[in-house]
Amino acid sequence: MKNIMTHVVAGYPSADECIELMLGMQKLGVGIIEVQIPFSDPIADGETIMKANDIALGGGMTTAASFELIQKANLDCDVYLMSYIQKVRHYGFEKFCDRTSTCGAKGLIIPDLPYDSPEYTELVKRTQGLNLRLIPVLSPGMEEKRLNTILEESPLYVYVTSQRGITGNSYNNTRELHQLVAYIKHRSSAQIMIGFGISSRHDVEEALRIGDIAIVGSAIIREVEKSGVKTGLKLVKNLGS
């Protein structure tokens, strides 16, 4: 289970459910948790994340209860907080970075985030100040020059997903992604997280043959909105069973 990474929305389906669902990933052994703060317009995410950032905006989550909500859980293992830029920029990119590290987590996905951008100068600054580590999302069909300017930050891991698109479809390991992850194997030491689509036992292990992590996410969620944590921790426990 250390080789995978699960995702919650922060305040989903409760605030008190959520520190369930995180303190039961991380009983189950898991190696990662991916904590999203929830926002309004999260464009890389589907249908089933998309209602669980609404369900805990409703619920009157900010990204100043996310960051409260991940010290009050106290987790013993990693924790990256998953953010979009435009609630970076609101919160102010150096108090964001300062709570990040004083929540707890690790470092920062933000999955939007344009690597040219002084936005981006400003967080690699922020970030490697307080020894947080800004994990690097990359897609299939990446350019080959904005691929290489990622790789040669080296860093500790990237973020690639499955497809292009959004989160919650169908996992496939497509002849596109086998070339991108070779192609970062062959360019960096980086570890490679693998996600979009992943869902099950069998997803894992094809992710894996090709990736040292695996993401899971929207499976999760469905879980829980259907019959509550204890169902989306089950799931959890399976994937690695």
The other form holds:
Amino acid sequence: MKNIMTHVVAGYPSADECIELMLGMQKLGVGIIEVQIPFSDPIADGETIMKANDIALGGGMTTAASFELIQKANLDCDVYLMSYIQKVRHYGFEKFCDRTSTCGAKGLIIPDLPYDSPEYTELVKRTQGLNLRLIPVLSPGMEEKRLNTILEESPLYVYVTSQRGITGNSYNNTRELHQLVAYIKHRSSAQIMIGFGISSRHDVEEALRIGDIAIVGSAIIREVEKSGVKTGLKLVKNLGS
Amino acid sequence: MKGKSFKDFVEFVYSIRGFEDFFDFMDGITSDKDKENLPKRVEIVKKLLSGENHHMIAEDLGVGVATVTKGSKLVAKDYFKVLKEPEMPKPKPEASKSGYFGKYGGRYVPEMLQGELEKLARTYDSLKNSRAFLAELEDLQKHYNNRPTPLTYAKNLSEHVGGARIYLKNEGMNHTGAHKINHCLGQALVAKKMGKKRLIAETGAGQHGVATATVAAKLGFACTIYMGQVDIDRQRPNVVLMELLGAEVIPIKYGSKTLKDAVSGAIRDWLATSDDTHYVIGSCLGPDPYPRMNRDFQSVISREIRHQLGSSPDAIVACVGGGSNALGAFHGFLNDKNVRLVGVEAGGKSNKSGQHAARFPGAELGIMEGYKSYFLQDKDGNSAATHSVAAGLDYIGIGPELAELADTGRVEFVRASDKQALAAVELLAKKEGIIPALESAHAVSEGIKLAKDMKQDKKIVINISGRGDKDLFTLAKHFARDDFKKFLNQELKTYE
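We have the form predicted alone; now please give the form predicted together with its partner chain.
Let us now look at the entire complex, which starts with that chain.
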């Protein structure tokens, strides 16, 4: 369980149930929880997580309330925040990073923030003093030149999407995923998180054959959507050996 | 020599379509001597244009120096524009290498797509000055898409308004009925050069979807169109057309179920399929290079306006959703400081949030859908609800170049309400026999207001971005409600 990162959307299915879900995950021994701050236009997410974003927003979840929710959950396991650059920029870079730190999170995952944008420079500047980590999101098929530039920054973790496209499809250790992971291992000492499409113990084992951490997101949310937090946690329980 | 008969002759020659017919005609009408001399004259001109020495040219081609000198005089008088290397217009502000206009623009997409966008930018940059590429595009524009579109002096409307002379740039005469096909044709040709097999697109009103599906059919691409369920419900006829053209139309049933969700749907598809799929973005927005690429393809509008008018107008008015028709109409005049450029946004039902789709004033800086610009947002940075009677204007963002032009003040922005747009449709229909799209009617409404306050020797161009056929159902609801209801009921019976 230590090498599993689960994904929740702050405020989904409701603020209280989200906390219940996170505490349940921690109790089951999940190593890292990725908390998504809901956004109206999450372009890298599939339909399941997108709907969860809509529901959380519909329930009134805001950026500020997301931080409060994490603080209230008071988790011992590592927490990383995931959102889109629009949410960070709108809340204010400095304030966003301060709150990330004070709510107890270890760092940020921002999939639509390229390193060659002014916002990335700004974000790096703000995270440094607070010892927050930025986890880059890498994908099969991405440009080698850009991959090298990212790896030169010696990230502690890299988030590797198992496939091109969006979250929520079925998992496969494809040839191009193997190649990408091998390339990253050769070039850096980053811990490799693998996500997108992991929904069963079998998928987790497959992912851990090549990576260090398996990420499970849409699968849990689908279970919660179907029949609530308890069913979602049951899926999490069945992921570990 | 240059009498009416010569002009008739040229007009006749210009009307011949198809290479084979043209070849046979030329073969028959020219003497053997002509067949030798004409190509030689073209060679002389080309060499003159590239700056070669007169004596060298004469020697190379075996003609007298006097002949070359005679040619050079005609070159100086600009008779041979068509033989010049095409110049791309150099606008202000130009997207820098990084793809920003001022602080707007950029490529805010996951790493997965960064390489693809870079490849697209490189391909486009190499094609945009290629004579062969531009010739291919121009051929399609002329023989398939009906360009140039007419610039019509709206005599009745001008007299009715009693101010400036009003001209209508009728983009509704494009094949498929709106300006959208200009950038679809351009992008499809770029996609072809990149070896793509499939085109995908988002659509709001359905115009961009129909244009993309049309181009896909013509140029042999598979095609998928993403469209919000709300838009599908109000523009069903366009869905029928897209499917008839061979496209698959995928309804988006989440979010606000309008254009912005269709954009998300298309981006998601592209994230997974970019190897063999080109995403035909339908306005001058999205990540670089789309804003500048679509602007270049649309700027044919302003080039034609200048040529057709023979001078610069005093003002140009265009409606602004994402901004493609406006930027196309404005672009060639950005440096002519005397030309007022006015963008008309969707004022909707009222100025209350959620009841309109006007970005100025009130929209905030944001980063959504892959680019940085002004977006209508809620208090927490999420996209706000929007409304317009014109589906094509019902959108949260505005292209990055127009955002920069708003900041510099070069383009002014005003809004027209749903009601004003509907009234403008009726006025233009009655006065000029032109039924504009509801989107374009926003520009008509504001154009009339401006014209009224301008002197009679001034010229104002209103860009009619599309024709109103697609709005039949909306128009009927407002102008012939009861009769149309009867008709629909009757029609419904024929389906039983």
